[in-house]
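Let's start with one chain on its own, the form predicted on its own, as structure tokens.
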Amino acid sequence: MFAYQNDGRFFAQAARGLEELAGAELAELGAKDIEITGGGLHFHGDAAGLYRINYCSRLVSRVLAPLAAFPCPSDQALYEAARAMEWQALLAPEKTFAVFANVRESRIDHAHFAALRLKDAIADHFREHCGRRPDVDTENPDVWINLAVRRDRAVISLDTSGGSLHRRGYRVQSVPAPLQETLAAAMVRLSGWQGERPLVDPFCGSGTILAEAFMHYCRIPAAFKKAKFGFENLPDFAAGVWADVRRASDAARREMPELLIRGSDSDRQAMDAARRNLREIAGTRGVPLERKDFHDLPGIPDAMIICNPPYGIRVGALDETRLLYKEFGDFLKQRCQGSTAYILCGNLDLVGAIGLKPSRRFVLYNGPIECRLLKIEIF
């Protein structure tokens, strides 16, 4: 069984309720044949497409390339099958590995011996071919792969990525209950902004929506910290692809103009990390962060506010959050006219607590949470 036999299909895994908006980001990367299912997208790519996919999108976490598929009626199958795939192609004794894996409606109903089971294999294969096997790394491996068992038929795949692609490396100082990176990226997309007025972030936190927003303005590639990817193992990898594709995808930069995106926060914690993560990506000293808390704002006229406030499920008491969501709303019809309001709200209790009607609703989920992203239009 061939280790890997490239026909140009990937997979690129994204969150549930991004996946329409990761497709189009996906052709606009040079995708093609997009193809929504469960859990993400199959697509068709050539070397270039799946570079620049790993290295700019904002919105998947990961892009797979399948290597072997199997009927996986019991877990000595799946031990089978996958120990006699050529790994050589991939992987090397001197190298560290790591497997993780998901099942649905199979016989093998856990994960984690799913991804024991494969490793075990791996290694066995390697002690039978070289004499010694590859070291597991869970935290920094060389070389991930991707176990998919659906309906007894399993998917071994290399992650391309090298490891999820929301850990942008900006985040060195977090706080309770931070936004993923890549629903902060599908928030400032979702809002159509491209720099036309202010975007403010009035509940700023750890600064990922306005980290999100000047790498989206200043067209940074939201890969631009990590150090290496998967696909840099595959048997056909282009090196000079790949520094083509990360040489023109640097050169797009552009410079912001100061005080375009700005943010606040009444949380002494947040402006301290804020401040820090946005030190990890050059050019931020233009983003104002001033720590205050919204009612003490002079106003957010003429501009785009997109924000996360708290909802009373991770942090905060849901009283007190109605409370604020009230109060929010107030600020924003005697003190933000000519505004436009994106509001991330994880609970739908809250909803109608903000008191002004949203022009539109979007789905989108914060981890396990169902959330609505409210669009309301400030006359």
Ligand SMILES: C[S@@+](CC[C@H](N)C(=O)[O-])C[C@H]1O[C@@H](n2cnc3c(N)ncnc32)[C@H](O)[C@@H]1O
Contents of the next structure:
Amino acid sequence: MFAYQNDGRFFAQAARGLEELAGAELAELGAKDIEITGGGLHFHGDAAGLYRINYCSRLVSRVLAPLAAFPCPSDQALYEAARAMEWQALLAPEKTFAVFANVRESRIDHAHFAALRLKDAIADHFREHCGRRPDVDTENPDVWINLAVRRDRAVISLDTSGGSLHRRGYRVQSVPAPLQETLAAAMVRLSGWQGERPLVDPFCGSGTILAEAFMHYCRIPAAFKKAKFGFENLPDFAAGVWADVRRASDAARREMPELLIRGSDSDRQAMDAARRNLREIAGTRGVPLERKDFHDLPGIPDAMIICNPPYGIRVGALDETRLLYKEFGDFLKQRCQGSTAYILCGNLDLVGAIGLKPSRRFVLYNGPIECRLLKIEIF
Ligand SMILES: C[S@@+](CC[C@H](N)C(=O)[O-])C[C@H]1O[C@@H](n2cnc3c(N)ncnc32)[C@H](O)[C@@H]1O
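Shown: the form predicted on its own; wanted: the form predicted in complex with the named molecule:
Next comes the full complex, and the chain you just saw is listed first.
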């Protein structure tokens, strides 16, 4: 039997700023003994919990099952420890695998090199024990191996998600500065919106917030389009339990009343992308999309407005964006009475330009960009 002795203890990766929120979500999905650490959360889970979290979590990026942890002062130490692991219970010569690594504050300081050494160790292990080795496939491997080296200590894990969960599969067409799906889902969750009033994104770009809000309302599992998960390769994978989890999660789905969610954007390509992406999710025909500059909208009263306007970093210049923020603030004041706005601002210099006092500010990250999510009540 493989040294898969993590005793049901897993590690869920979550973007900086989302740890607390992800902890609450993991608890709802059945995780126990949740502990927040840098980069994510440790938790205990049984098979059903692990499968449910991978299938339904909107906030975590991947769930790792630690296989081995050991001191790793050099690439040779990594190679030797990894070569001695019992890989045959997890992998077979006719399967494919890939290694993804990250290294920090360690003598091994190249992630790609660390991944190569681990790959060599696995290949040499198989040559020695089976006379043949599994091939590497970095696009669509059967088994995803994750290596983290921190302060000269290595943890080798099986990626039970099988690739990042933020890639839901509906974004088939993108725009220059799309939101990460997990972050869009976090914005919807932080807003507390449950469908009691319309949700509107007047800067909808490729439609990420609309898609996440729709899936949240309709209780569609976040990974409903994912064909294969890494946990299906665990030595103790229980196909019957997975089928039950999937069936129960799918059965929770509900219909959305027409027009409850809507979006607009001034850019033609963004509109095309949003239309194309939403078509990937069944039932979104009741989500109207309109190509319109927000200045030309009649107003958005009594609604939940969730959006991320241009940052002035990646799209558009800063002065123009400052003016856009000021005008959007005026639009909110004059034409959005009774609404609550959650505005993700990816440039801290722009936070004041909106001219409205936020009742709350959340620190979030869109990839490497530090953002503020501003909650603004419009009276
Ligand atoms: C940061 S992107 C939004 C990305 C989107 N959340 C996504 O995930 O794809 C900002 C969007 O604002 C749109 N935009 C810029 N100026 C606008 C305006 N005056 N009215 C409406 N949309 C505008 C851009 O076309 C762009 O799609």
